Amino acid sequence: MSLALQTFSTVKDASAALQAAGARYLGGGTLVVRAANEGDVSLSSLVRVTDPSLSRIAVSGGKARLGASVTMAAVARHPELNALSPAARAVGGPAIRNMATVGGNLFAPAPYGDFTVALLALDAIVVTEDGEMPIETFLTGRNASRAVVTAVAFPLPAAESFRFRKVSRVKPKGVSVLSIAALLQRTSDGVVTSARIAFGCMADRPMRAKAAEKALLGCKLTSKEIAPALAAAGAGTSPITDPIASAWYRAEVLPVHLGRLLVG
């Protein structure tokens, strides 16, 4: 079966493209591409966008928007976006970065999907051509989902509040054991008031931490006061199995790798 590549100037043209049988967007292609070339019968055709204002980042007001088609690479080099740098840098290696893609890391299944954990911890707003929402009402229906992304946007973390953690392998690009991010506001003698914290891997999607979340508040970050966070670190997590790790490895290190992140 032939692939076409469909190209369109809008994303309300694309759009249209993908309501026919077997059309998959096309961002970055480090996934779409792969299962193509994989022999996935499923796809019939790949539909692109190339409007410019998909790859734009824009930063003012403590807040970034960052276009579908912005690739890790270019997150991890601006210079207003340090804190996401982490989290884009742990998406594979140089040649990937420079094609994975903000809106396709939305899609992407775990074991990957390291970028979309840290927007989940920043609660961000996906952005598509049918309006907003919130990014967990976004990761619940994304399967299902037939619009174009077109953006995500955030508030930019306070300094020393936002925190990611990459457990792998291989270094420094292998897949993901499991990956952290948590946003943390503290008072000034630092005590938590407010937690935000996802969990990669630890389910088929990025997922909140709701059950640490609330154990993290009224305490301070040490080892002892953290420890009921810890314990609750599993809860209603469903972690996946790969031939990276098992589902029981995962959730055995989980509390040791949420530990040494918010400790330091």
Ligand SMILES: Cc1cc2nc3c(=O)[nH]c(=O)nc-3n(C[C@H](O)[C@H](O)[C@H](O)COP(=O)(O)OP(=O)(O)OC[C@H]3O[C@@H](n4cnc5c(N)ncnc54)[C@H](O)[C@@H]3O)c2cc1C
Contents of the next structure:
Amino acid sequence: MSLALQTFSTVKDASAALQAAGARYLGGGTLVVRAANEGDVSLSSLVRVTDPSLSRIAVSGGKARLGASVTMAAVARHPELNALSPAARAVGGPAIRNMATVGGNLFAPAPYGDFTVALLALDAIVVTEDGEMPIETFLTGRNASRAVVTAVAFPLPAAESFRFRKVSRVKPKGVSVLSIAALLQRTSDGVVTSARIAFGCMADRPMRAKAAEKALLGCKLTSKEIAPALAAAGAGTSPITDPIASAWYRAEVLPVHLGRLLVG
Ligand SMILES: Cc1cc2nc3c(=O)[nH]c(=O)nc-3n(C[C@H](O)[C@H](O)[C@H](O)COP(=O)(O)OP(=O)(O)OC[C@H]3O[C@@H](n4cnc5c(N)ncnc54)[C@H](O)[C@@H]3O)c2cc1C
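One more: the block was the form predicted alone; return the form predicted in complex with the named molecule.
Every component of the complex follows; first up is the chain already shown.
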């Protein structure tokens, strides 16, 4: 079956083309081209946009805006995105990171989507031609989305407030057993005043750890005080099973790695 490639200079024209049956947006292509090569017959055309604004990184006033076509490699080497560099570097190896985009990562099914786990903890806004929405809302409805994502925007985390951990069996570029990101605000004596935690591989897409977040409030990050948060970590999760790990294994090791992220 033939596969057409349609290139547009504007998001508006690409959006119109995407409404056709069998049309899929082409970001870096690391997943969608692989699907085509593997014989996904639901695909009949790939739609791409050349608008340079989609590849722009803007950092100012404590906020960052990443165009949807920005690659993981570009995030990892940007001097003002140090906090996000570990999450960008967690995606594949160098060849994948040179192609894998921020926009594509938002759609990547578990065990992928490591960078999106970080964006979810940062409470990013997802921008499409139709408007903006919180990343959590976007993730809930992403399977039905036909819109072109143009950018993500988020407040840059204060130093020491943002943590990211990817757990994999193969180093340095194995697929995730799980990934965790946490944005923690603390008083000067270390008491947690707000916590936003996201998990990857604990559902079919990145999810918030709301029970653990709640249990952390008022705690110091010591093994003793975080114990209730670790006990609550699995609430609402539905880990995936794949060749890397079973759902059971993922559920067992989640509190261990959350504890290391919080105390370490
Ligand atoms: C060998 C290998 C290793 C990998 N390792 C990891 C890993 O460790 N961690 C990880 O998170 N991922 C990993 N991935 C998955 C993937 O590379 C990344 O998730 C990447 O960020 C996907 O982005 P992309 O631009 O390549 O997406 P594409 O393949 O271009 O697109 C993926 C999906 O998103 C849609 N899409 C893309 N951009 C947009 C947009 N702007 N608007 C609307 N829809 C859009 C496409 O239509 C498609 O459905 C790996 C993939 C491979 C092949």
